[in-house]
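One chain comes next, on its own, written out as structure tokens in the form predicted on its own.
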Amino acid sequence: MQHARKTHSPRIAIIGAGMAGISCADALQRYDLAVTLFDKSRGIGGRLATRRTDGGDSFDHGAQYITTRSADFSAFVDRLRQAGAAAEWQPRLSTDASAHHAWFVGTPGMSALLKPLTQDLDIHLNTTVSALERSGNGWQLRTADGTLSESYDVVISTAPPVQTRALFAVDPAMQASLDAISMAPCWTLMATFTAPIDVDFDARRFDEGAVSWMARQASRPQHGGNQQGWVVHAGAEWSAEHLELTPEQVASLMQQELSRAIGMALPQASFVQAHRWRYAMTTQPLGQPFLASADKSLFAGGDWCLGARVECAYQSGAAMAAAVAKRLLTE
């Protein structure tokens, strides 16, 4: 049965302008539908994160890579490397590893990766919600200022599950779905040291022990920056242990963890800086691309709903954006 267009235009608003928002408006613009997106941090991308100092020395601190394994995300990511937004990372490895599939990056940082999607889209960065308010048959959104938006057909929130679970307490079906899933926490450390570490990889990922991982920055495309700079991340476990401690205190803990990980004193460090990701990486996942309110209202999506990947929260956005132009076109 062919059913009719609606005859306003609907407004949604997408929460989080990380890889699984942006890839969900940008699919949802191709369908000439209206979008706003709303982030609480100063630029995009979310964990696609890009850290520069004030010295010149940058950081890609969150996520280290993207990988395809879909035709669909493939030829999302040709469409990135095309627009000069993303090419391929061949580090050197350590003599134990090698890469399964191939590592692209952000040029000339990860926070770059997704700027090419951004040109035509509405985004209010800086700005938190931290409520939903029902109006008609749609919702406002309340900010942390306490200012109170306009009205829309659809909210879909690409935030951590967590975060979601608070913005939706509305709906107490999803907050039983959102509270199974898991995600762990990651202390990154960037450092930019006076004198080479005396390695011969470029990347190293490790199996046990406080270091997850270590990357030096210079080999990355593009990157630029001092070639001392290493980014390294902290194990899930040690993370979690030490979450609540400072960045300054992370900071040098993980320094002593580093130069036990490789076996080997540490030259003298001219920057350090510790961040914390708070939700890093998905431990235990949705099953499923997406969550959706029984009146296809609201929506919730991100890579917490797949794995671990980035793959996994761009085919969430790709979902999301399908089941709601087909809710709100064929109504």
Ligand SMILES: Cc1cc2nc3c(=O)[nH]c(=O)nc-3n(C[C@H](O)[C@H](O)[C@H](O)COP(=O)(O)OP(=O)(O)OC[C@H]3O[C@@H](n4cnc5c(N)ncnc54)[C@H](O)[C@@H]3O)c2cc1C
Given for the second form:
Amino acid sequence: MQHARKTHSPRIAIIGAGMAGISCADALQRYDLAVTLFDKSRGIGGRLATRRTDGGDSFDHGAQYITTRSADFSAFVDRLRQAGAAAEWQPRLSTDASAHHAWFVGTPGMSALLKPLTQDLDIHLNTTVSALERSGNGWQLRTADGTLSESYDVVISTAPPVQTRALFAVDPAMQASLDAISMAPCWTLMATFTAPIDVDFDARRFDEGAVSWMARQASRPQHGGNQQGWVVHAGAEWSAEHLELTPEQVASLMQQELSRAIGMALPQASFVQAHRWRYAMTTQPLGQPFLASADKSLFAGGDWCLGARVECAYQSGAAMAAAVAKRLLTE
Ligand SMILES: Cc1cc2nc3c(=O)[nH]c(=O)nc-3n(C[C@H](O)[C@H](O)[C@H](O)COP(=O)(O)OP(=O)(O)OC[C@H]3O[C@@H](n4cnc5c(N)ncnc54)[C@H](O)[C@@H]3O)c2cc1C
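Requested next: the structure of the form predicted together with this ligand (the form predicted on its own having been shown above).
In what comes next, the whole complex appears, and the chain from above leads the way.
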């Protein structure tokens, strides 16, 4: 895509290197715009996450699979499949499961899904952005270690609403819009058992009770790890009720709840770990693809704009990229 460039090369900072941040950066690069990403984690992907144990096992403990409903996102996932970073997952489902869209996952794990898009991106990992400071018509980012970044014409936050709200103290109007959004937590159990759990499915959703989902990790394409590794999700209500327990307490309780949910004793576990997703699933979305400040120098987006799925994060990221490019390349 060719655009007339201004003499000053605009610079864009994106906070968050999950689906929204990376899809936004990927689209902005196609407009030949300079983008720098910052993420507080030590890897990319955000809730597209894979935990690897010292024993060599791995667990996709965040988003379980991706469905594509729009032509744009379908083409985006096709690109990732062609790059070898995504594949269809066809687990054996419990008999009460209904028909569903095709499920795609990252290979060899969810955290690998976006890797092909990051080769030419400038990404600063282990970098928590704690505040924004005005600098002429742009913004500088204050990071948790006290460093002040260079100046950016546009700053885009894809952090969850509560964290974006704290960052956008400089814009009370945007903060007020963020207040209307809500997200539910999810406690996740990662467990490897010393013997198979005697069930005839690889993935099961539960409509009631503490446990909402369980998935056999070995059924995922290119998984290659231990055959007896499972990821189990607790429902939003149970997760909220037990939010402030320690991971050790939750790991123990969730094994009891899993045993109750499937109606049998569990084999002994050789590895258990619980992970708390404080902001896992959007329960009340914004209802539009992103938020922008009046002067269009600040943007905020993520799945929480449109829903609770990876595709919503992609759509928000793509919409922000188009709006930012329009502002920077035409004004
Ligand atoms: C347990 C679980 C199961 C799920 N299952 C599915 C599923 O099966 N299918 C589906 O479609 N969706 C699922 N989802 C939802 C899906 O994961 C999200 O919709 C999607 O990944 C959100 O992408 P995002 O880029 O908007 O946000 P995120 O992936 O959360 O990315 C935000 C990024 O911002 C970073 N960040 C936050 N604050 C700062 C800061 N101050 N400074 C720097 N960086 C910061 C974070 O580290 C993170 O990497 C699930 C989510 C969870 C938690």
